[in-house]
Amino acid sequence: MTRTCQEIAAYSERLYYDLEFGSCKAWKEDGGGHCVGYMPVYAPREVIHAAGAMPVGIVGAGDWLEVIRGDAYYQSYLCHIPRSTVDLAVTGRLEFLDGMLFPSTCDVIRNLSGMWQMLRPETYSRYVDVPQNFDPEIGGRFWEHELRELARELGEVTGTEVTDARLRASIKLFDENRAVVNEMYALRRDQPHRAPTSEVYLVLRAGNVVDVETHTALVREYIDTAKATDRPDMDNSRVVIVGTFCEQPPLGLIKSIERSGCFVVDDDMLLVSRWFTADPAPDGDPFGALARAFVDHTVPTAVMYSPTSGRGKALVERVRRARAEGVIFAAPSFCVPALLDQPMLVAELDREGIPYTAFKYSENTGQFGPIREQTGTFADTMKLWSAA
């Protein structure tokens, strides 16, 4: 039976709220392997996966767990992810995972992959310190040198090597998912009362938490139902949201924020799921080949370096590309990378006459009033500006 697209939502936001992760113990009970988990905002995917385990997205707890016990491990300071993180490991969520990584975020994420080890000794873990210079001749170099430590580690820990082509086919499942993720966020940007974004939201998010096939399929099934689906247009301010990269927004914000009058049309959350710009290439080393597309074509995020302002410039031409008529910055709380990078994307956005308006956020935030009427009287001001 055909399911629709809010069944297909409803499917998604049951994997969402399982904090018990049912969907990947139910994978490796199956059969299927080891789980290695991640945090945000990236991880060589294709790299775990050929190594015999699902990559699992661990995201925090969002806004349905009550932490407790993580509050004790870190300063009210500093943002929420790494509290609920330590909470489900502590209350004992992520005892099925066989490895934890720990990509170069901020300060915030390395402390938390030092106090991963103390709390769970006997599980792999790993810093995955990725370049941040991108000359092919340095930063490529050195990543392609930490990626096959880091296969070699993870084979280890699997019992399976990862070969050339054992990770040329992992390359090449990941690449299929990252053109139907793309091909969905083309469709909400150009049609984006067909594929809301609290959907689209959804879709993604399940990724974390299944097989890469699987969610392919998912992914490819919302796009052609939502394609099929007639519903209303609205004359909806059309918003880019950016900041999202890392402490992932509740549902109820991105809710709040669509029924304010807003259509998002862009945003920067969960980007793993689309880090490369363009496939690594297909033939020859695959290591070499995932280590120039990290270099050579990589999303511009404030959690890489950049020597210029060239975010600024990358935000204007998604807005552009986009046909967005403003930005909302939403920051997670204490946030240092968004929160040092939005003055130099603001700047920009002065520059070309692009208006915004910016929050802060929580994961477990749990009021959104505020929000949707922050956001319901931007959405109205810029129908004003352009109908003026």
Given for the second form:
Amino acid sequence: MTRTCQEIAAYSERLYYDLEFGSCKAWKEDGGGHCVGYMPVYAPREVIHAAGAMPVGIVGAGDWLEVIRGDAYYQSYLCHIPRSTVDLAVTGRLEFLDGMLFPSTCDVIRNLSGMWQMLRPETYSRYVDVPQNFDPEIGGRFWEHELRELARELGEVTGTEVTDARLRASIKLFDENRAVVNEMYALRRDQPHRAPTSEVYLVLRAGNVVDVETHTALVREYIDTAKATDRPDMDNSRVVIVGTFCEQPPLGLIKSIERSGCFVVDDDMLLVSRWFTADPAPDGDPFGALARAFVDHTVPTAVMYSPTSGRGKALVERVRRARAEGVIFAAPSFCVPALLDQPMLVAELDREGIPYTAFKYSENTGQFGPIREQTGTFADTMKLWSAA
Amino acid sequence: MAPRRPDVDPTAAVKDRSMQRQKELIASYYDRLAAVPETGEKTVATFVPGNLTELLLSFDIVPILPEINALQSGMRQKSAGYINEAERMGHSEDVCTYVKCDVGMLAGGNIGPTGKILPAADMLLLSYTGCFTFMKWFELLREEYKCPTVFLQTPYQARGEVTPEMRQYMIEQLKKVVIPSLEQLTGKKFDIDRLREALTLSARAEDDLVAVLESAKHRPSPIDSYFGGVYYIGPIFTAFRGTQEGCDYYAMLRKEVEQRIADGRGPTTPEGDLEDERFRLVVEGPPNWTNFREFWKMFYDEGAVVVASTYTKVGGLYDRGFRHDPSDPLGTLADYCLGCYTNLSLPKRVELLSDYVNEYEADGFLINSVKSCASFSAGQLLILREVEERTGRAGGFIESDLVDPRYFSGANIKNRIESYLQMVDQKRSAGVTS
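Any chance you could show the form predicted together with the partner chain after that form predicted on its own?
After this comes the whole thing, all chains and molecules, with the earlier chain placed first.
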């Protein structure tokens, strides 16, 4: 039986709200194997998969968990994602994970890797130190070694050796997944009334907690259904959202932005799903191919060093490609990468005459009224400008 | 409580000879920077953790250290204005105030802490060690200076160890990126013998610094390893590691401290020697700079001496055995960068703090958690619990900031310190500590 877009979104929303990670546990019980968690922004999911484990994206607990114990680990001037993640851990909700990866996103997640070692010494964990040097012979070589070490260790955890053949097969699956996610983003960009972000995000987010093949099929189903579904177009303003690459905005916030008169035509949520701007080489050494893809084809984002002043220009290009009228900077409170990046991006938008507005949020922000008012005014203003 | 010397102006600070000398050295460094337009010396901006001072010296380059500029501006009450300026320019109130102080200073004409104009950097050497913000900081500065930026990534010691691959990665970057860039900037060929000479001098100064830091194991401690400590680390954390002046300073400091031990004197404070050491503490986290003296007074008024601190290790963990090694010039620079305190995993930090508490026979340990610095602050509440559990000593927690005076609540911090010391006293009376 064919599902509607709303039904696909509703299914994805159930996964989104399931803080017991029932889909992952079910996958394990069905003989799937092991589950290995990873935090934002980037983790080599292909390697986890090749070790016979399901990569599980851990992005905090959103606005539907009352964080009590996690708050005892963090001062008020640190962001929210680590405290809800710790809460998930100390309340036993992450017991099903056989391992956990902490990418080098910022100092908070870096230090969380050490806290994890103390809080859960019995569980495998690893800090994923991605290269910030993009010379294949220097940073690429370092990263390839990291990938091999990760593969070796995960193989010990799962009992499945990461062979070249297995890794090559996993890379292919994630290439397919990235392709279909990019297609969904292209659909939203071209026909945003058919694929609202409140749905696209949920479908994308489902990829955190289902296996890659299931997710690819889900995204495909959504694309096909959305294309075939007539939905009324609206005279909304087209915006790009920037700053949401780590701590996720609550679903209500995304809906509020849309209801205020905006079509979100590009964003940086859950970047891991579209990290590479070109596929890793399909032939040859798969570790080398993954490493090379990282140093050559990583999406521009605040957590990666830019050897040139390129990120601002890349944002302008994204705005143009998406035919967006403006940019919404939505940064989590106390998010160092997003907030320190913002002035540089703003300067480039100013140079190009692209309008923007900015606000901060937490994953558990509950008051959307002021944000809706702000983005609504922004949308209206852009409409007035473009009409003038 | 430190008795005030009758011959001393109550608003002036009492300073040891070494402190005077330290002040002269830092002033001479700023004078040298201010004179760059006349001397034509090349400048490279870089950070204290993971700094490559010896390598820069071997190219006759003067380092510019934005963190030092910021803290000096904080101590001289200039940071608030700079931060306000940066926030007016669109920088968030949530981010590091060192960065905003630097950005604001630059926007105001780059007038340094001593009131003289600082030169523009000819190059930004982004020594990415132990702090994510460094990367964004220099990306921001690059927009202003429009100069080449060289990135040196130091892998994180997530498991408390340096692997051969981590070390090799750094050496490769030094060989293929950093050194060629410095050669291009200066037009000089890399001279490994000059680097070795500087490293030899570094190791000598490091020996003396360690002797000074470890003198705090005496009772009474002849030094305060946090408030006094920041004076002691000044030259070696700035432009004087690998120089004869640096060596001479540390030799003099060591003698001065040894004399204090021989005389049975406690540490110096701005109001004279501390005569009654009532509490021996280990402190984690950077100090507040805008109210530095007020903050220090809260400790010495209670007879509290900091016998070991982690902040004094951000520029190198010399007291755990590291020395710059002239026989392996690039390898030793890699080891240095990899070993700085903020590049250590949290379990290693807990281990270090616990060892300090035991080795220095501390009565307790205190965390000064600064809003600006997630590299230090994220995880400190767990560190607090772990160190308490391992050592059985009382832990305390206060909050402030580096250079933003809005986050220094004097009365609040004083209350907390007093309450904490009462708790330490009670625990001690109950026979919990040594």
